[in-house]
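Below you'll find only one chain, the form predicted on its own, shown as C-alpha coordinates.
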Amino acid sequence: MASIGIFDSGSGGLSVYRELVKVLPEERYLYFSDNAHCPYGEKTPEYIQDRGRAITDILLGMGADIIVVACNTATAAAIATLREEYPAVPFIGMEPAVKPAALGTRTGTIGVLATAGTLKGSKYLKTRGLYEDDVRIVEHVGQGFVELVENGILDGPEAESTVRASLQPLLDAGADTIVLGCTHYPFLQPVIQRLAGPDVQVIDPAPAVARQTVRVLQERGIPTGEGPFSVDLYFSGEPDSLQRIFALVSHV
(Lines of atoms letter the chains of each structure in order from A and count residues from 1; the text may use other names and numbers.)
(Lines give C-alpha, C1' and ligand atoms only; values in the text may rest on other atoms or scores of the structure.)
Protein backbone atom coordinates (compact mmCIF):
# COMPACT_ATOMS: atom_id res chain seq x y z
CA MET A 1 0.00 0.00 0.00
CA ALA A 2 1.31 3.42 -0.98
CA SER A 3 0.93 6.60 1.08
CA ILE A 4 0.01 9.32 -1.41
CA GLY A 5 0.42 12.93 -0.33
CA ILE A 6 -1.63 15.57 -2.16
CA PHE A 7 -1.62 19.32 -1.69
CA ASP A 8 -3.33 22.35 -3.14
CA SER A 9 -3.97 25.94 -2.14
CA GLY A 10 -7.43 24.82 -1.04
CA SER A 11 -10.10 22.29 -1.94
CA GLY A 12 -9.46 22.21 -5.69
CA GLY A 13 -6.98 19.36 -5.50
CA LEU A 14 -9.83 17.12 -4.43
CA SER A 15 -10.71 17.01 -8.15
CA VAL A 16 -7.40 15.17 -8.57
CA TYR A 17 -7.91 13.04 -5.46
CA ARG A 18 -11.25 11.91 -6.90
CA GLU A 19 -9.48 10.60 -10.03
CA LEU A 20 -6.62 9.03 -8.07
CA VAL A 21 -9.03 6.95 -6.01
CA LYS A 22 -10.56 5.56 -9.21
CA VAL A 23 -7.23 4.08 -10.35
CA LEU A 24 -5.64 3.51 -6.92
CA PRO A 25 -8.53 2.52 -4.65
CA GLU A 26 -6.60 0.71 -1.92
CA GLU A 27 -4.03 3.30 -0.83
CA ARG A 28 -3.53 5.70 2.06
CA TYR A 29 -4.21 9.32 1.10
CA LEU A 30 -2.92 12.42 2.89
CA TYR A 31 -4.54 15.62 1.63
CA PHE A 32 -3.29 19.06 2.68
CA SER A 33 -5.39 22.14 1.94
CA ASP A 34 -3.38 25.34 2.34
CA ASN A 35 -6.60 27.31 2.57
CA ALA A 36 -5.19 29.88 5.02
CA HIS A 37 -3.04 31.05 2.09
CA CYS A 38 -5.59 30.54 -0.72
CA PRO A 39 -5.69 31.54 -3.53
CA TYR A 40 -2.15 31.07 -4.85
CA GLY A 41 -2.89 32.69 -8.21
CA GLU A 42 -1.64 36.18 -7.31
CA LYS A 43 1.14 35.09 -4.92
CA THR A 44 4.83 35.38 -5.85
CA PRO A 45 6.74 32.24 -6.91
CA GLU A 46 8.98 32.62 -3.84
CA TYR A 47 5.97 32.65 -1.53
CA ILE A 48 4.52 29.53 -3.16
CA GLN A 49 7.91 27.78 -3.01
CA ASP A 50 8.08 28.47 0.73
CA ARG A 51 4.58 27.03 1.20
CA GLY A 52 5.53 24.02 -0.93
CA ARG A 53 8.54 23.29 1.27
CA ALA A 54 6.52 23.58 4.46
CA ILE A 55 3.74 21.32 3.19
CA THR A 56 6.19 18.79 1.74
CA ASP A 57 7.83 18.51 5.15
CA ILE A 58 4.44 17.92 6.77
CA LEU A 59 3.43 15.23 4.26
CA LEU A 60 6.79 13.47 4.48
CA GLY A 61 6.50 13.55 8.25
CA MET A 62 3.16 11.79 7.87
CA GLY A 63 4.83 9.06 5.81
CA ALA A 64 4.04 10.09 2.22
CA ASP A 65 5.82 7.95 -0.42
CA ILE A 66 4.91 10.28 -3.29
CA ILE A 67 3.55 13.83 -3.45
CA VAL A 68 1.01 15.05 -5.99
CA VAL A 69 1.13 18.82 -6.41
CA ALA A 70 -2.57 19.06 -7.24
CA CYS A 71 -2.41 22.75 -8.06
CA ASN A 72 -1.49 24.23 -11.42
CA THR A 73 -0.12 27.43 -9.90
CA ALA A 74 2.03 25.56 -7.36
CA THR A 75 3.27 23.23 -10.10
CA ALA A 76 4.29 26.22 -12.21
CA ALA A 77 5.96 28.07 -9.36
CA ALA A 78 7.42 25.41 -7.13
CA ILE A 79 7.68 21.87 -8.48
CA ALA A 80 11.11 22.33 -10.07
CA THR A 81 12.43 23.71 -6.77
CA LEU A 82 10.86 20.89 -4.77
CA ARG A 83 12.33 18.24 -7.07
CA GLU A 84 15.77 19.83 -6.71
CA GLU A 85 15.60 20.17 -2.92
CA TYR A 86 13.96 16.77 -2.25
CA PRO A 87 15.68 14.54 -4.84
CA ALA A 88 14.54 11.27 -3.24
CA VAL A 89 10.85 12.22 -3.37
CA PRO A 90 8.76 11.61 -6.50
CA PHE A 91 6.61 14.67 -7.25
CA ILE A 92 3.71 14.61 -9.71
CA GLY A 93 2.57 17.96 -11.11
CA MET A 94 -0.31 19.25 -13.15
CA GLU A 95 0.20 19.21 -16.92
CA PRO A 96 -1.52 21.87 -19.02
CA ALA A 97 -3.90 19.89 -21.25
CA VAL A 98 -3.04 21.90 -24.35
CA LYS A 99 -1.96 18.87 -26.39
CA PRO A 100 -5.30 16.99 -26.30
CA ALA A 101 -7.11 20.27 -26.91
CA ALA A 102 -4.92 21.05 -29.93
CA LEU A 103 -5.49 17.57 -31.33
CA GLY A 104 -9.25 17.71 -30.76
CA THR A 105 -10.21 21.18 -31.94
CA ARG A 106 -12.31 21.52 -35.08
CA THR A 107 -12.26 25.31 -35.33
CA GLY A 108 -8.51 25.58 -34.80
CA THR A 109 -9.03 27.73 -31.70
CA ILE A 110 -8.70 26.46 -28.14
CA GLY A 111 -9.40 28.32 -24.92
CA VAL A 112 -7.47 28.08 -21.67
CA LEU A 113 -9.04 29.03 -18.34
CA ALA A 114 -6.42 29.31 -15.61
CA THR A 115 -5.04 31.46 -12.83
CA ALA A 116 -2.70 34.33 -13.57
CA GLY A 117 0.15 32.39 -11.96
CA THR A 118 -0.35 29.40 -14.21
CA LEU A 119 -0.58 31.47 -17.38
CA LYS A 120 2.71 33.21 -16.53
CA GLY A 121 4.50 30.00 -15.51
CA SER A 122 7.30 28.56 -17.62
CA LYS A 123 5.68 25.11 -17.70
CA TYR A 124 2.55 26.44 -19.38
CA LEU A 125 4.45 28.82 -21.64
CA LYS A 126 6.68 25.98 -22.84
CA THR A 127 3.66 23.78 -23.57
CA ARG A 128 1.83 26.60 -25.35
CA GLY A 129 4.91 27.22 -27.48
CA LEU A 130 4.79 23.67 -28.82
CA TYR A 131 1.32 24.13 -30.30
CA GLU A 132 0.68 27.81 -30.93
CA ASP A 133 1.97 27.58 -34.50
CA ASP A 134 -0.69 24.95 -35.27
CA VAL A 135 -3.69 26.27 -33.36
CA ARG A 136 -4.85 29.59 -32.02
CA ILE A 137 -4.70 29.64 -28.22
CA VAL A 138 -6.80 32.20 -26.34
CA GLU A 139 -6.52 32.58 -22.58
CA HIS A 140 -8.50 34.04 -19.74
CA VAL A 141 -8.10 34.09 -15.98
CA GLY A 142 -11.05 32.44 -14.26
CA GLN A 143 -11.81 35.48 -12.15
CA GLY A 144 -13.55 34.45 -8.94
CA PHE A 145 -13.66 30.74 -9.78
CA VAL A 146 -11.46 29.64 -6.86
CA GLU A 147 -13.46 31.75 -4.43
CA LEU A 148 -16.73 30.21 -5.69
CA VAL A 149 -15.44 26.69 -5.06
CA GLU A 150 -13.96 27.51 -1.67
CA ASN A 151 -17.31 28.97 -0.65
CA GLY A 152 -19.22 25.95 -1.96
CA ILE A 153 -21.05 27.92 -4.66
CA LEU A 154 -20.94 25.39 -7.48
CA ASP A 155 -24.17 26.30 -9.29
CA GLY A 156 -26.89 28.93 -9.36
CA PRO A 157 -27.05 32.56 -10.52
CA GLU A 158 -23.81 33.72 -8.84
CA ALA A 159 -21.81 30.82 -10.24
CA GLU A 160 -23.29 31.31 -13.71
CA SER A 161 -22.61 35.04 -13.85
CA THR A 162 -19.03 34.63 -12.58
CA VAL A 163 -18.26 31.79 -14.98
CA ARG A 164 -19.88 33.54 -17.95
CA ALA A 165 -17.71 36.65 -17.50
CA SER A 166 -14.49 34.66 -18.02
CA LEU A 167 -15.80 32.00 -20.39
CA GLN A 168 -17.59 34.24 -22.89
CA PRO A 169 -14.44 35.90 -24.30
CA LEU A 170 -13.09 32.45 -25.20
CA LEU A 171 -16.33 31.44 -26.87
CA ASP A 172 -16.49 34.77 -28.71
CA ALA A 173 -12.99 34.06 -30.03
CA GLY A 174 -14.27 30.81 -31.57
CA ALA A 175 -12.84 28.30 -29.10
CA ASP A 176 -14.51 24.90 -29.41
CA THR A 177 -12.31 23.27 -26.76
CA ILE A 178 -11.77 24.66 -23.26
CA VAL A 179 -8.83 23.57 -21.10
CA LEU A 180 -9.33 23.80 -17.34
CA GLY A 181 -5.99 25.04 -16.04
CA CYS A 182 -6.78 25.06 -12.31
CA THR A 183 -7.79 22.11 -10.14
CA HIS A 184 -10.63 24.13 -8.61
CA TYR A 185 -12.29 24.62 -11.98
CA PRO A 186 -13.57 21.04 -12.55
CA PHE A 187 -16.00 21.58 -9.69
CA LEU A 188 -17.58 24.25 -11.89
CA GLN A 189 -17.44 22.06 -15.00
CA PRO A 190 -21.22 21.43 -15.13
CA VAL A 191 -21.81 25.20 -15.21
CA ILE A 192 -18.99 25.75 -17.72
CA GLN A 193 -20.33 23.01 -19.99
CA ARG A 194 -23.90 24.25 -19.77
CA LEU A 195 -22.89 27.81 -20.67
CA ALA A 196 -20.48 26.68 -23.40
CA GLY A 197 -23.03 24.39 -25.04
CA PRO A 198 -22.88 20.79 -26.26
CA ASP A 199 -20.54 21.50 -29.18
CA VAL A 200 -17.70 22.69 -26.92
CA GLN A 201 -15.40 20.14 -25.31
CA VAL A 202 -14.22 20.89 -21.77
CA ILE A 203 -11.00 19.12 -20.72
CA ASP A 204 -10.11 18.28 -17.12
CA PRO A 205 -6.45 17.16 -16.85
CA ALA A 206 -6.96 15.28 -13.56
CA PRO A 207 -7.48 11.78 -15.08
CA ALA A 208 -4.16 12.07 -16.93
CA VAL A 209 -2.43 13.13 -13.71
CA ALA A 210 -3.87 10.08 -11.94
CA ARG A 211 -2.53 7.79 -14.68
CA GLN A 212 0.91 9.41 -14.43
CA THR A 213 0.90 8.81 -10.67
CA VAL A 214 0.31 5.10 -11.30
CA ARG A 215 3.21 5.00 -13.77
CA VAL A 216 5.63 6.73 -11.39
CA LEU A 217 4.69 4.45 -8.48
CA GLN A 218 5.39 1.45 -10.71
CA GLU A 219 8.68 2.91 -11.95
CA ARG A 220 9.83 3.61 -8.39
CA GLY A 221 8.84 0.14 -7.23
CA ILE A 222 6.48 1.53 -4.58
CA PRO A 223 3.97 -1.22 -3.71
CA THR A 224 0.30 -0.44 -4.26
CA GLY A 225 -2.95 -2.17 -3.41
CA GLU A 226 -3.97 -4.52 -0.62
CA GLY A 227 -5.27 -1.56 1.43
CA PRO A 228 -6.96 -0.78 3.61
CA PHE A 229 -8.02 2.48 1.96
CA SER A 230 -7.81 5.55 4.19
CA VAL A 231 -7.79 9.31 3.79
CA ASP A 232 -6.69 12.00 6.21
CA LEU A 233 -7.47 15.67 5.65
CA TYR A 234 -5.21 18.46 6.86
CA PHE A 235 -5.67 22.20 6.48
CA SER A 236 -3.93 25.42 7.41
CA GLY A 237 -7.16 27.43 7.75
CA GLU A 238 -10.79 26.64 8.50
CA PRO A 239 -12.07 23.11 7.80
CA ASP A 240 -15.54 23.96 6.47
CA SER A 241 -14.77 24.36 2.76
CA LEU A 242 -12.55 21.30 2.57
CA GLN A 243 -15.06 19.11 4.38
CA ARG A 244 -17.90 20.39 2.19
CA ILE A 245 -16.13 19.58 -1.08
CA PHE A 246 -14.76 16.29 0.30
CA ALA A 247 -18.33 15.20 1.07
CA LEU A 248 -19.21 15.82 -2.59
CA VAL A 249 -16.32 13.84 -4.06
CA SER A 250 -16.84 11.01 -1.55
CA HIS A 251 -20.30 10.41 -2.93
CA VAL A 252 -19.27 10.27 -6.60
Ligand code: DGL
Second form
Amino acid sequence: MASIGIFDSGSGGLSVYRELVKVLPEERYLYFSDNAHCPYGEKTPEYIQDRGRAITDILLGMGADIIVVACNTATAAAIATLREEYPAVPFIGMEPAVKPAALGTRTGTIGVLATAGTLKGSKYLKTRGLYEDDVRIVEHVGQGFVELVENGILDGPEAESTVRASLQPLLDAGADTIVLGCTHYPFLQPVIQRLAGPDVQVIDPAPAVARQTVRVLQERGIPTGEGPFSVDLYFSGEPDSLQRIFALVSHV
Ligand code: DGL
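With the form predicted on its own done, generate the form predicted in complex with the named molecule in the same format.
Okay, now the whole complex, with that chain kicking things off.
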Protein backbone atom coordinates (compact mmCIF):
# COMPACT_ATOMS: atom_id res chain seq x y z
CA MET A 1 0.00 0.00 0.00
CA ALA A 2 1.29 3.47 -0.91
CA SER A 3 0.65 6.63 1.08
CA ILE A 4 -0.44 9.27 -1.41
CA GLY A 5 -0.32 12.90 -0.31
CA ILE A 6 -2.47 15.32 -2.31
CA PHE A 7 -2.79 19.07 -1.95
CA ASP A 8 -4.65 21.99 -3.45
CA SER A 9 -5.65 25.49 -2.42
CA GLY A 10 -9.02 24.01 -1.46
CA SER A 11 -11.47 21.35 -2.59
CA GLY A 12 -10.49 21.36 -6.28
CA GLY A 13 -7.89 18.63 -5.88
CA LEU A 14 -10.70 16.26 -5.00
CA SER A 15 -11.40 16.11 -8.75
CA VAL A 16 -7.99 14.45 -9.00
CA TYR A 17 -8.51 12.34 -5.87
CA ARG A 18 -11.68 10.83 -7.37
CA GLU A 19 -9.70 9.68 -10.43
CA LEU A 20 -6.80 8.37 -8.32
CA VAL A 21 -9.14 6.21 -6.29
CA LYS A 22 -10.43 4.61 -9.51
CA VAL A 23 -6.97 3.42 -10.59
CA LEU A 24 -5.44 2.99 -7.11
CA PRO A 25 -8.33 1.85 -4.92
CA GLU A 26 -6.37 0.27 -2.09
CA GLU A 27 -4.03 3.00 -0.95
CA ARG A 28 -3.80 5.38 1.98
CA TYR A 29 -4.76 8.95 0.96
CA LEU A 30 -3.80 12.13 2.78
CA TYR A 31 -5.56 15.18 1.35
CA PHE A 32 -4.56 18.70 2.40
CA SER A 33 -6.83 21.63 1.53
CA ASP A 34 -5.03 24.95 1.99
CA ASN A 35 -8.32 26.79 2.14
CA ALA A 36 -7.11 29.40 4.63
CA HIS A 37 -4.94 30.66 1.73
CA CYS A 38 -7.40 30.07 -1.12
CA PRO A 39 -7.51 31.17 -3.90
CA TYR A 40 -3.95 30.71 -5.15
CA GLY A 41 -4.85 32.12 -8.57
CA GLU A 42 -3.78 35.71 -7.92
CA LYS A 43 -0.95 35.00 -5.42
CA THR A 44 2.75 35.42 -6.22
CA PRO A 45 4.86 32.34 -7.09
CA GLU A 46 6.95 32.97 -3.93
CA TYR A 47 3.86 32.85 -1.74
CA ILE A 48 2.70 29.59 -3.33
CA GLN A 49 6.22 28.10 -3.04
CA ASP A 50 6.17 28.85 0.71
CA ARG A 51 2.79 27.16 1.04
CA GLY A 52 4.04 24.22 -1.04
CA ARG A 53 7.02 23.70 1.29
CA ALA A 54 4.90 23.93 4.43
CA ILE A 55 2.33 21.45 3.08
CA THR A 56 5.00 19.09 1.74
CA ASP A 57 6.56 18.97 5.22
CA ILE A 58 3.19 18.14 6.76
CA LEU A 59 2.40 15.41 4.22
CA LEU A 60 5.87 13.87 4.50
CA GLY A 61 5.56 14.02 8.29
CA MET A 62 2.41 11.93 7.96
CA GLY A 63 4.24 9.36 5.87
CA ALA A 64 3.43 10.31 2.27
CA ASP A 65 5.47 8.33 -0.29
CA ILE A 66 4.47 10.55 -3.19
CA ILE A 67 2.88 14.01 -3.47
CA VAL A 68 0.28 14.90 -6.06
CA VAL A 69 0.16 18.66 -6.56
CA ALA A 70 -3.53 18.57 -7.49
CA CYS A 71 -3.58 22.23 -8.41
CA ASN A 72 -2.58 23.73 -11.76
CA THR A 73 -1.63 27.04 -10.16
CA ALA A 74 0.64 25.43 -7.56
CA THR A 75 2.15 23.19 -10.23
CA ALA A 76 2.97 26.26 -12.31
CA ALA A 77 4.38 28.25 -9.40
CA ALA A 78 6.04 25.70 -7.17
CA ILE A 79 6.62 22.19 -8.51
CA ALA A 80 10.06 22.93 -9.97
CA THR A 81 11.19 24.41 -6.63
CA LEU A 82 9.73 21.50 -4.66
CA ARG A 83 11.45 18.93 -6.91
CA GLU A 84 14.74 20.75 -6.41
CA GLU A 85 14.40 21.07 -2.65
CA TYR A 86 13.05 17.55 -2.00
CA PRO A 87 14.99 15.48 -4.55
CA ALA A 88 14.02 12.15 -2.97
CA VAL A 89 10.28 12.81 -3.18
CA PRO A 90 8.28 12.05 -6.32
CA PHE A 91 5.94 14.95 -7.16
CA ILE A 92 3.15 14.64 -9.71
CA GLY A 93 1.88 17.87 -11.24
CA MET A 94 -1.09 18.93 -13.34
CA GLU A 95 -0.64 19.14 -17.12
CA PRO A 96 -2.82 21.52 -19.08
CA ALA A 97 -4.60 19.16 -21.52
CA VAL A 98 -3.71 21.21 -24.59
CA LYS A 99 -2.37 18.20 -26.49
CA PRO A 100 -5.56 16.09 -26.52
CA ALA A 101 -7.56 19.24 -27.24
CA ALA A 102 -5.32 20.16 -30.18
CA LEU A 103 -5.59 16.63 -31.56
CA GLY A 104 -9.37 16.50 -31.20
CA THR A 105 -10.54 19.91 -32.41
CA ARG A 106 -12.56 20.11 -35.65
CA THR A 107 -12.89 23.90 -35.78
CA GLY A 108 -9.16 24.37 -35.18
CA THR A 109 -9.84 26.54 -32.13
CA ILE A 110 -9.48 25.34 -28.56
CA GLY A 111 -10.36 27.20 -25.38
CA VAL A 112 -8.48 27.03 -22.09
CA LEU A 113 -10.07 27.99 -18.78
CA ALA A 114 -7.57 28.41 -15.92
CA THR A 115 -6.43 30.80 -13.22
CA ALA A 116 -4.34 33.87 -13.99
CA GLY A 117 -1.33 32.21 -12.31
CA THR A 118 -1.54 29.14 -14.52
CA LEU A 119 -1.97 31.12 -17.74
CA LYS A 120 1.10 33.25 -16.92
CA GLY A 121 3.25 30.24 -15.92
CA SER A 122 6.17 29.11 -18.05
CA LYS A 123 4.90 25.52 -18.12
CA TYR A 124 1.64 26.54 -19.75
CA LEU A 125 3.35 29.01 -22.12
CA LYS A 126 5.75 26.28 -23.22
CA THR A 127 2.92 23.81 -23.88
CA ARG A 128 1.00 26.50 -25.71
CA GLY A 129 4.05 27.21 -27.85
CA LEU A 130 4.15 23.59 -29.01
CA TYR A 131 0.66 23.72 -30.50
CA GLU A 132 -0.10 27.29 -31.45
CA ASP A 133 1.21 26.89 -34.99
CA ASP A 134 -1.36 24.16 -35.61
CA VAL A 135 -4.40 25.37 -33.70
CA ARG A 136 -5.74 28.63 -32.42
CA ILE A 137 -5.68 28.72 -28.62
CA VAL A 138 -7.92 31.15 -26.77
CA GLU A 139 -7.84 31.54 -23.00
CA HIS A 140 -9.96 32.95 -20.24
CA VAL A 141 -9.65 33.04 -16.47
CA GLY A 142 -12.59 31.21 -14.90
CA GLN A 143 -13.51 34.33 -12.97
CA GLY A 144 -15.25 33.40 -9.72
CA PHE A 145 -15.28 29.64 -10.46
CA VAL A 146 -13.07 28.70 -7.50
CA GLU A 147 -15.25 30.73 -5.13
CA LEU A 148 -18.40 29.01 -6.45
CA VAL A 149 -16.94 25.57 -5.78
CA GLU A 150 -15.59 26.51 -2.36
CA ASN A 151 -19.06 27.79 -1.46
CA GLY A 152 -20.70 24.62 -2.75
CA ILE A 153 -22.58 26.44 -5.54
CA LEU A 154 -22.19 23.91 -8.33
CA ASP A 155 -25.36 24.65 -10.31
CA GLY A 156 -28.29 27.07 -10.47
CA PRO A 157 -28.63 30.65 -11.72
CA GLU A 158 -25.56 32.07 -9.93
CA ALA A 159 -23.29 29.28 -11.18
CA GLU A 160 -24.71 29.65 -14.70
CA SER A 161 -24.19 33.39 -14.95
CA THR A 162 -20.68 33.23 -13.49
CA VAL A 163 -19.66 30.39 -15.82
CA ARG A 164 -21.27 32.02 -18.86
CA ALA A 165 -19.26 35.23 -18.41
CA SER A 166 -15.93 33.40 -18.81
CA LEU A 167 -17.02 30.64 -21.17
CA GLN A 168 -18.90 32.71 -23.75
CA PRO A 169 -15.82 34.54 -25.10
CA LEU A 170 -14.24 31.14 -25.85
CA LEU A 171 -17.37 29.88 -27.60
CA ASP A 172 -17.68 33.15 -29.51
CA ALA A 173 -14.11 32.63 -30.73
CA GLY A 174 -15.21 29.30 -32.22
CA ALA A 175 -13.71 26.90 -29.66
CA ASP A 176 -15.18 23.39 -29.96
CA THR A 177 -12.96 21.97 -27.22
CA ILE A 178 -12.57 23.43 -23.74
CA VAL A 179 -9.66 22.47 -21.51
CA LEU A 180 -10.31 22.69 -17.77
CA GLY A 181 -6.98 24.07 -16.54
CA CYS A 182 -7.87 24.31 -12.85
CA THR A 183 -8.79 21.39 -10.64
CA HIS A 184 -11.79 23.20 -9.18
CA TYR A 185 -13.47 23.56 -12.57
CA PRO A 186 -14.50 19.89 -13.12
CA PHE A 187 -17.02 20.37 -10.32
CA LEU A 188 -18.72 22.91 -12.60
CA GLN A 189 -18.44 20.63 -15.64
CA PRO A 190 -22.20 19.87 -15.85
CA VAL A 191 -22.93 23.62 -16.08
CA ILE A 192 -20.04 24.22 -18.49
CA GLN A 193 -21.19 21.37 -20.74
CA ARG A 194 -24.82 22.49 -20.67
CA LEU A 195 -23.93 26.08 -21.60
CA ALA A 196 -21.42 25.00 -24.25
CA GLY A 197 -23.81 22.53 -25.84
CA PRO A 198 -23.36 18.90 -26.91
CA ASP A 199 -20.99 19.65 -29.80
CA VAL A 200 -18.31 21.04 -27.51
CA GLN A 201 -15.91 18.65 -25.85
CA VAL A 202 -14.88 19.55 -22.29
CA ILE A 203 -11.59 17.98 -21.14
CA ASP A 204 -10.69 17.27 -17.52
CA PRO A 205 -7.00 16.27 -17.27
CA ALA A 206 -7.46 14.42 -13.95
CA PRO A 207 -7.71 10.87 -15.42
CA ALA A 208 -4.38 11.37 -17.23
CA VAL A 209 -2.76 12.66 -14.03
CA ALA A 210 -4.03 9.60 -12.14
CA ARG A 211 -2.50 7.29 -14.80
CA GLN A 212 0.79 9.21 -14.55
CA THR A 213 0.75 8.66 -10.75
CA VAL A 214 0.45 4.91 -11.32
CA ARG A 215 3.41 5.01 -13.72
CA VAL A 216 5.63 6.98 -11.32
CA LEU A 217 4.80 4.71 -8.37
CA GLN A 218 5.81 1.73 -10.51
CA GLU A 219 9.01 3.39 -11.74
CA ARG A 220 10.02 4.24 -8.17
CA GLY A 221 9.25 0.72 -6.97
CA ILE A 222 6.70 1.95 -4.41
CA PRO A 223 4.40 -0.98 -3.69
CA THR A 224 0.68 -0.41 -4.21
CA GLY A 225 -2.51 -2.35 -3.59
CA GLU A 226 -3.60 -4.74 -0.89
CA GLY A 227 -5.11 -1.94 1.21
CA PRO A 228 -6.51 -1.11 3.56
CA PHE A 229 -7.96 1.91 1.72
CA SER A 230 -8.15 5.00 3.90
CA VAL A 231 -8.49 8.73 3.41
CA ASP A 232 -7.72 11.52 5.85
CA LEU A 233 -8.69 15.10 5.17
CA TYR A 234 -6.69 18.04 6.50
CA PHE A 235 -7.35 21.76 6.05
CA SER A 236 -5.80 25.04 7.05
CA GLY A 237 -9.17 26.83 7.23
CA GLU A 238 -12.76 25.83 7.92
CA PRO A 239 -13.73 22.22 7.19
CA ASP A 240 -17.13 22.88 5.55
CA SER A 241 -16.25 23.36 1.91
CA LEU A 242 -13.96 20.35 1.76
CA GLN A 243 -16.46 18.11 3.48
CA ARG A 244 -19.23 19.24 1.10
CA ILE A 245 -17.26 18.34 -2.02
CA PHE A 246 -15.81 15.22 -0.43
CA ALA A 247 -19.37 13.94 0.12
CA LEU A 248 -19.83 14.16 -3.67
CA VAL A 249 -16.66 12.37 -4.68
CA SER A 250 -16.79 9.66 -2.05
CA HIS A 251 -19.92 8.23 -3.72
CA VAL A 252 -18.31 7.63 -7.10
N1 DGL B 1 -7.45 24.37 -7.91
C2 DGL B 1 -6.49 25.31 -8.31
C3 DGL B 1 -5.91 25.11 -9.66
O4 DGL B 1 -5.95 24.02 -10.15
C5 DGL B 1 -6.31 26.59 -7.60
C6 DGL B 1 -7.35 27.58 -7.79
C7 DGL B 1 -7.08 28.78 -6.93
O8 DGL B 1 -6.85 28.60 -5.74
O9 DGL B 1 -7.10 29.89 -7.48
O10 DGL B 1 -5.40 26.01 -10.27
